[in-house]
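Below, in C-alpha cells: the form predicted alone, a single chain.
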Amino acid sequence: MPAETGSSTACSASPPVPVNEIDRSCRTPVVFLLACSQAWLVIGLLFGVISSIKLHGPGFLSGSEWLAYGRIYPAAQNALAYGFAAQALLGVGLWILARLGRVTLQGAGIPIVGGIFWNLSVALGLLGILAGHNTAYDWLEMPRYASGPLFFSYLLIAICAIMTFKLRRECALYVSQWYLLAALLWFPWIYSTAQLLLIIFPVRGVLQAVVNGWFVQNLFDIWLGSLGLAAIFYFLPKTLDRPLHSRYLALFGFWALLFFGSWGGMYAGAPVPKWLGSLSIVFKVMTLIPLLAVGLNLYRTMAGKWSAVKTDAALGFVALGALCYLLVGVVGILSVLRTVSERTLFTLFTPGMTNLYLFGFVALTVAGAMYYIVPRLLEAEWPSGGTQTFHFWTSVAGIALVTLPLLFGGLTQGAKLNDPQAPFISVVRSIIPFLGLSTLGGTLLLIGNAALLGRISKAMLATCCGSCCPGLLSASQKPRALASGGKV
C-alpha cells in the first residue's frame, strides 16, 4: 500500500487523477526548478571553495576586490540558501503536493515563470553582494533592489501549489502536506518581517540582532526545515514501501516544532538583555521534543528494513539526509548552553553546524528526491549506478571534511580565545589545518554535484531530443522508459 495517504475518500466526485498525468504536469516547473537549483549548489560550493582557501591563502585572488573574503562568502552562503536549498525543496514540495493530491499540478506555467524570476533575483542579489551592496545581515544579504523581486517570485510559487492543496481530490491529509503548508505561509511572514524592521524602517540598537537571530532561526528550523522534513516524511516510507509508524506521533512533532522552533535564535552572550537570552535558550532546549518525535517515527518506520539503505539510492540518500537533520538537531541544542555557546560563539563551530545542515540536510535529502522523481517525470531509467556511487560517497566524504573539521576546529578556537595567556596569532596558527581539511572536503563536494549537474543535463537534453527529434538519437542515447510495474 502507498505511504501517502491515511483514506481513499477523495475530496469530490472527480475520480483521482493517473499518476503518469500528473507527473506530465509536475515535468516543466519540478524539472527546471530541480536543474536551476542543482546549478545553484555548484556555484555556491565553487564561491565556497575560492572564500575557504583564502582562509588559508590570503594571497589567493586577492587583486580583485569582488572576490574579497567579504563579499564571496556572503555570496556563497546565499546561492546556497535560495539558489538551492529553497529552489530544490519547493520543486520537490509541488510534486509532492500534487501526488498525495491526486491532482495535477495547478497552473503549471506559474511556477515557470515564478522560477525565472526567482534565478534571476538570486543572480542579481549575488551580484549585488559581490559589488559590495552587502546588508551586513545574516542570510539577508542580498542589496534591496534584489529581495523584493525575489519575494514576488516566491509568491508565485506558493500560490500555484497552495492552488494545487485546494483542488485536491484525496481528502485526508498526510504529514507532509502538513510541513508543506505550514512552511508556504511561513516565510512570507519571516522574508516580509525582517525586511520591513531591518532594511525598509530599520530598528535601531540591540532590536536589531534580535530581529536577525529570530529571521535566521525560523528561516533554517521551521522554513527549510519544515520542507525538508516534508520530503523525508514522504520519500523515506515510499521507497520502503510501507506506511509511517504512527500519525498521532507525527502530528505532536509537528506541533511541537512550530512551538518551540520559532523562538530559539539568541545565543548566550548575544548582544541582547540576558533574560532574552536565557528565554530563547529554553526554547531551543525544548526543541529537543520535536526532535525526539521525528526521530522516533523514523526510525520504527525503517525497522527491519535496514538493509534497502543499500540497494535503493533514494532511500539511502535521504535516510542519511535524516540522520544529519538529527545530528544538527542535537549539536544545535547542545551548543546553546552557556557553558559550551562560550567556547562556541564566533568560532568556525558555526560555519560548521550550517555545512552540516545544507549538506547534511537539505543536500543529501534533495539528492534522494531527485533520484525518485527524476526519472519518473522525464520517463527514463536515470541516472547509472556509478554515477550515483560516485555522488554518495564524494557527498559523505565531503560533508565529513567540511563538517567535522570546523567543528573540532571551533572548540579548539573557542578555548585559546578564552585563555588570556594565549596570543592571538598562536590561535590562527592552530586552525589553518582544519580550514585546509575544510577545503578539500568543500572540494569533493563540488567534483560530486557538478558531475550530477552534468548527467541532468545529458538526460534532459536527451528527453528533448528524443521527444522532438527522435531520430537524432541512437538506440543507446534514448532515455528508456520505467516499467509500468515500478513503484509510482
Contents of the next structure:
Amino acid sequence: MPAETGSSTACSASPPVPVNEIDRSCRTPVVFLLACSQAWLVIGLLFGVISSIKLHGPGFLSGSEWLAYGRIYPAAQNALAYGFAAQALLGVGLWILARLGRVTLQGAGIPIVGGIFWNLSVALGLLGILAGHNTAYDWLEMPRYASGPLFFSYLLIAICAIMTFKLRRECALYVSQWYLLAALLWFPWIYSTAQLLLIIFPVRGVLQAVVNGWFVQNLFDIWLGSLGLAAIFYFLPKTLDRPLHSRYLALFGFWALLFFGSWGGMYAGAPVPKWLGSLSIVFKVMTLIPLLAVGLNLYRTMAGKWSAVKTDAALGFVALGALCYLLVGVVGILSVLRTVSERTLFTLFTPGMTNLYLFGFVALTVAGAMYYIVPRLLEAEWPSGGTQTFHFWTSVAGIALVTLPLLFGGLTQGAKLNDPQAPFISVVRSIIPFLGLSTLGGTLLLIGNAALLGRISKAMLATCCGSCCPGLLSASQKPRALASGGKV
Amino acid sequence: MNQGPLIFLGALLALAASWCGMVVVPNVQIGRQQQVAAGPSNSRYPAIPSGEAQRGRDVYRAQGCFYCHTTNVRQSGAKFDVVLASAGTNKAALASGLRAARPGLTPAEVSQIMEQAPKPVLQGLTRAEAETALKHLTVPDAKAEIILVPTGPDIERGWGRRMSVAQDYLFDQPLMLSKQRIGPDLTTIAARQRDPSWHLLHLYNPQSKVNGSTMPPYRFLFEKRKIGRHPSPDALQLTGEDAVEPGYEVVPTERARALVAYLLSMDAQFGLFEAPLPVEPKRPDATTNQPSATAPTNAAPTNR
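Mind pulling up the form predicted together with the partner chain next to the form predicted alone we just looked at?
Starting with the chain above, the whole complex follows.
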C-alpha cells in the first residue's frame, strides 16, 4: 500500500497535509495537464486515422500538401508522444508525488505555466511538421523552434515535481517515487543530447542514426516506461486496497530496468559498426529480467482479487495497461532476435508495437489514473455506466485492431519482402487488408476517446461554474463531493 | 531514512554509462570518417552532392518520402565465384586442373571455358570451397581468381549490388534511413530508373505508371497553366484520365525538378573495402592499377 496510510517517521517536523488539501492544491495544474493531454490524444488519433486511410487509399485528401502522408503521419506520432503520453503521465506523476509525499503540490503555478507552454510548443511543432519543417529524426520531428520551448516547459514542470519531492512530509519512499525521480532526470539528459548532436551541432552520417536510436530507446523504455510504471505501481495496490507484494522485487526490477533498458536502439543489419547492433540485442534480451520482476510483483499483488477488475473502472484500465506493458516487453524482446528481426525489420510490425505501447500501455494506464484522480480533484460527477463502458470497450476493441493486424501484417509483409521472387507490387497489395483493419481500430479509439474528452470537459465546466456562480446549476447537476464520501 | 540522493545518483550512473557506451564510443570510433578513393576513376567517395540534388533532398525530407522508402540495402551473406581470367599457354595442365576443380566437365566444356576466358568456372561457393578450387587452377601462365558476390533478398530484388555501409552516408544531413518499406528501397533508384520524365509522371500520378501502386500522388509539386505563346518543353505528356483540357499544360515546379535530380543522384554504389562489389574479371591486358578496394581476392568476408 502506498505509504500515505501507514504512519511512519516524518521527513519534516510538520505533520502530513490532509488529503483534500493536497487534492485542492493539485486541482488546476493536474486537471489542466490531463484535459489537454486527452485533447491531444483525440487530435493524434484523428491525424493517425487520416494517415492510415492514406496508406490504403492514396487518393484520400491527396490534393493538400499539408496533409500529405509524410507530414500528417509524423504529426500524429508527435501529438501522441509529446502532446498526450508525456503530458498525461507527467500530470499523473505530479499528483502521485504530492499524495505519496503527503504534502501540497509545491509552486502549483509553475506547472500551470509549464503546461501552457508545453502545449503551445507541441502545437507549434505540429504546425512546423505539417508545413514541411520536419527534422527527419524519429520521435524528434518537431523543428527546433518548437523543441527548445518544449524543453524549457519541461524544466518548469520538473522543478515543481522535484520541489514537491524534496519538501515531502512522508519520509519513506514508495516504488512509484523511485520511478518518477529517475524519469525526471532522464528526459532532460536524453532530449538535450539528441537536440545537441542532431540539430544544433549535428554529427555526421550514420552517427545520427546511432544517437537517434539511443534517444528513442530511452524515451520509450525508460522515460515513458518509468512514468507509466510509477502510475501502475501506485494505482494497482491502491484500487485493490492491499499492499504491494514485494518491495525488494520492485527495487530489483527498478534498477535492472535502468541499467539494461537504457542501452540499445540499433537493429541488426543497420549500416553502423556491427557491435552496436549486437549490444542492442543483448541488452534488449536482458530487459526480460526487470520485466519478469514487474510482472511477478503485480501478479502476486492481484492474486485472488481478480474479480475486483469488474467492479472498479480505474483498476480495470490500469490492470489492462499493465498487461499491455508486459506484452510489449515480451514481444519486443522476441522481435530483436535475429531470425525474427530479419523478417519484421522495415515492416508494419514496428508501428504495430508502437501502437500497443501508446494505446495499450500508456493510454489505458492514464485512463485508469484519470478515472481515479479527476473526480476527486473536480469533486464532480464522473462518467459511470454508459460512457465508461463505451470507453472501455472501444478501447479494448480499438487496441486489438490497431495492433494485431499490423503485427501479423508485418510478418506477412516481411516474409514477402524476403522472397525476391514475389514482385514488389504484390507485397504492396498484400498489406492493404491489414491496414484497413487498423484504420477501423483507430476510428474506434477516436470515438471512444472523444466521448471521454466530452465528459471531462463537461465535468470541468460543472466544477468551474459550480465554484464561480453556484446559482446557475440546477439541483440535479450539483457536484457531489466525492472526496468526502468516496474512498480516498 | 532518505534514499532520494541514492536513487538520483544510481540513475545518473546508469544513464551516464549508456550515454558513454552508445553515444560517445561510436562517435570516437567512426566520427572521423573521411572520403575514400573508390570506383573506376578512383574518385573521392562519397561525392559531395550537387546544389540541385541537395535542394531535392530537402524536398524529399519536407514531403516525408522516407516514411515509406528506406535507403538501406541489407545483405545476408556472400557467395564466391571462381573465374578463369585468362587461359594462357599451358593448355594441358589447365585442362586437367579444370577437371579436378569441377569433376563433371566434359572435354568439350573444358575447351569452351578455356577459349571463352574470362569465364566463370564455378559459382555460388563458400569461401573455403572457392579457395580449394582455385588451387587446382593455379597453373603457370593461366590466371584464375575468386570473385565475391553479395547475396540477400534486397540484392536479388535489384535494390543494390551490395549492402549499405556507414561510408555511403557520410554527407547525408539529415540522415533518412527510414524504418518502413511501404515502397521499395531507393538507395540505387537512379540505376533502375534513369528517365527523368518517368519520375515526373510517377510523382504526378503513381498509379498511371505502376498499376495498383499505393504511393500518393504529388500533384502539388506541379503547376497547371495556360499554354503561352509556345508550349513548354518541360510539360508532362499526360494521357488518359490525367489529360488536361486543350490549351492547358502541366509543368513541374522547381521543387519537382530538384526532387527528381536528387532521385537521379541516388546510384553511387562503389565497391568499398568493407563492402566490395562483384567486379568483372579483367582481361590481362587491361590496366592493372585498380584500387585495392575493388580487388576481390583480399576482400573482407561479409556476413551480416
